[in-house]
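Below sits a lone chain in structure tokens, taken as the form predicted alone.
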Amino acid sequence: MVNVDKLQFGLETFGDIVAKEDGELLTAGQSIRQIVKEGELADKLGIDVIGVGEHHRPDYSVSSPEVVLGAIASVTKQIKLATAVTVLSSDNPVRVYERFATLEGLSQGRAQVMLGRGSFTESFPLFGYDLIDYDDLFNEKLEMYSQLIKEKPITWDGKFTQSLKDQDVYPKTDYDGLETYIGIGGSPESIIRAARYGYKVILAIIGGQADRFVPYLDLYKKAAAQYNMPVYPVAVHSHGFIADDEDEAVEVAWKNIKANFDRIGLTRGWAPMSREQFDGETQSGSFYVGNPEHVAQRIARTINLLDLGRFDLVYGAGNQTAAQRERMIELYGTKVIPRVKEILSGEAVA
């Protein structure tokens, strides 16, 4: 049974380049400043979390999400500030801890770390890592990070990381330490790993129906029990777009999400997205697209099905305009979230 009173709702952006009304693209800097404005708007609307992704490629504006989150921290009061995700495999765990501990102090305890192996791989050669070590890099660095967040002197010797002897790392946090999630794309091994370390889980459902993730949640609970670790409410993030008019929402999303997925697919061997595929995702799959009532009904069903504690909507995919992005955030905060809570509090989920 979903606890509506504790249910959280977030927004995530991967830092897509924003378009002007005439279709011309803004610069990366202009797009970054737009994200800060959107974070301020989300905070005013009472949205619980904003997440900013890390990418190192021309179609995304943000390669250092913690800097952007620091800017958002300076103009907000309540909203939690997350990455989506921090690619730990190609990063330095000490620097990850230091950056987030700094953000935690700056934001008065609102920093949230979301760690992942990275579905994009451009950061590996950029920072001198070999993709053949993809799994080993993450495993070793996650273990080191797990030691660091205890905020005690660390002695460490690894294959891919520096050696430390009784080394303290700063700054120390003022609040309850660093809240950490593991971003998971559907690997059973990833679910078990998160449970073993006692981290919270956020599932990236970017294709297909949510029903197929039920076994993963069962596995998470069983693994946590086996390792004597707590079972936290699970979070999900999925793409979406909301507009006042259903047809407008569908057409804007079709244009932008298709362009986004097709561009990514060029490097991953995906076939171009068909309209049939897109329509299937918006009707019963992982794209939450439509007017507020339609999107609210679909989000409520997913939350109820998976017994979630948090739902994050990934917004801004492709090259949407600032007006489209901001209106979507307004509708999410003022209409969709209240309606989802209303549905889950007693009405039947359509």
Contents of the next structure:
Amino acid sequence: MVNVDKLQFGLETFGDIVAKEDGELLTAGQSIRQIVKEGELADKLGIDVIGVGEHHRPDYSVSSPEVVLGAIASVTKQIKLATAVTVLSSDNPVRVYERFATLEGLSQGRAQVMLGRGSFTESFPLFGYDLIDYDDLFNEKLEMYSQLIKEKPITWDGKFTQSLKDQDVYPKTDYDGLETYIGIGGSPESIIRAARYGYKVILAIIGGQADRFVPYLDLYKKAAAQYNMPVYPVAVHSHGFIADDEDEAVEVAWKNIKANFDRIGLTRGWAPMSREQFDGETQSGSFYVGNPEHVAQRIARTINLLDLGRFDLVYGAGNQTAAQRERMIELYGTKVIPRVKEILSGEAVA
Amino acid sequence: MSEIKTVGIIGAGKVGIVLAQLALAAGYHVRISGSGSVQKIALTISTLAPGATPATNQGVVSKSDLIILAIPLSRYKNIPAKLLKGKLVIDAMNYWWETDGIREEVLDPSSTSSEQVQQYFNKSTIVKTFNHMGYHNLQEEAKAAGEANRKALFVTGDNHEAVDQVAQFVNTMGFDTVRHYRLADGIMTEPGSELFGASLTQPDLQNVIDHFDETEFGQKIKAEKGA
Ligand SMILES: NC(=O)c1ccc[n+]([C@@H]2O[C@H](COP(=O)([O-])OP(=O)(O)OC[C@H]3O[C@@H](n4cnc5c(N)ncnc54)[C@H](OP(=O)(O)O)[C@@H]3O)[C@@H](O)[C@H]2O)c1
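Instead of the form predicted alone shown above, give the structure for the form predicted in complex with its partner chain, please.
Whole complex next, starting from this chain.
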């Protein structure tokens, strides 16, 4: 049974470039300031988490999410500040620790590290790594990170990382240490790895039905038991768009999510998204699109199905206007979240 | 060729596991391996594809009537060619720069990936299929023959009999097929083609395949060949 009082709701943005009403694009700097404003709005609405992604591409404004989160920290009180995700494989674990420990201090304990292998690859050549080492890089850096967050002097023998001899890292944190999630795509090995380290798990469901993840939860629990590690309520992140009017929501999302996916697909060789695919995703798949009631019903179903502790809606895909983004956040905070809780407290879940 | 009773899957990742699930549902015995020890995939297999037998590559190959390669393309040479000698092998692999690195380091640019896989496993019969649909589409779109809106997979290889047998197998796994008898035509579904990542019904798939030369990707391939 889902514990409604403990349920958390988040918003995540990848830092897509914001559009003006006439369709012209804002600059990266303007788009970044828009995110800070949205973080403030989300905090006022009582949304639990704001997550900001890391990308190194022209179609996204944020490559240094912790800096943006630091700005959000200074204008908010409650909201948790997460990365979505930190591409650990091409980062330096000591730097990752330092940046988050700083954010933790700035925000009085609201920093949240979400580590992932990332689904983009630009950061590898950019920081001098070879993609062929994809798995090994992540494994080694995750191990190093997990030692660093103990906040004790560390001795480390690295292959892709620097070796350290009894060295300490700063600043120390004041609270219970850094809260860490691992972002998981669809690889069973990743979920076992997260369980082995005892980190929290956030599933990136960006295509297809949430139902296919049901056995993964079973795998997570069994793996945690095998390694004698705690089982945390699982989080999910998926794309969505909410507007007052159902048709408007669908049309804005179709235009923007398609543009976003097709642009990424172009560099990877995927065929463009068809309307049939999109409709499948919004009706029973991983896009939460529609008016508040529709979106609330679908989120409630997913939370119930996967027995989630947290649901994060990824917003802003494509080039939406500031008004569309802000209205979406308002509707999420004032209508969707209360309605999801209401549905889940009642007996019948559609 | 012998009847297919046991399906051997090399690669216990996203695609390998979905194919194991489909094969189990179709009533086959399934054996599956990862790159590490049997122990390493045991929990995953017993949870996600209960009924399949986790094994070593050797253990998969020796007891199976059909082998599916579901590993990153850049790793196929880690499998000794003689291990697959005399076997019917489905190549479900694509060049995918995100995991495989720079194409020129993995593949000879003058031919297609499946031709190179065939060249390497030169005593095996390679048929390419299952490669062009995303793994969760493979899972969600599998349907019994005759069901409405059933999706189709492209099946191609140089050996006529092998293509027909694999097509029949694909049909039992939940998909219609479009067949070609030319392994090099695997290019028609590689990343960058109109079919990569698309889930289409048989007539739609047939239509795109028939007009491949007119697609942007087809034009590009033609130009490269001409050059
Ligand atoms: N993802 C898709 O939607 C999709 C769809 C169609 C086709 N494909 C193709 O299918 C192949 C697999 O993709 P995937 O997404 O399933 O990748 P994946 O999730 O990374 O899985 C790859 C699997 O191959 C295993 N492996 C690597 N080297 C091996 C070896 N020498 N012997 C045995 N197993 C080995 C890996 O084991 P370890 O983890 O132990 O190394 C892992 O279980 C790729 O060629 C891909 O292009 C993918």
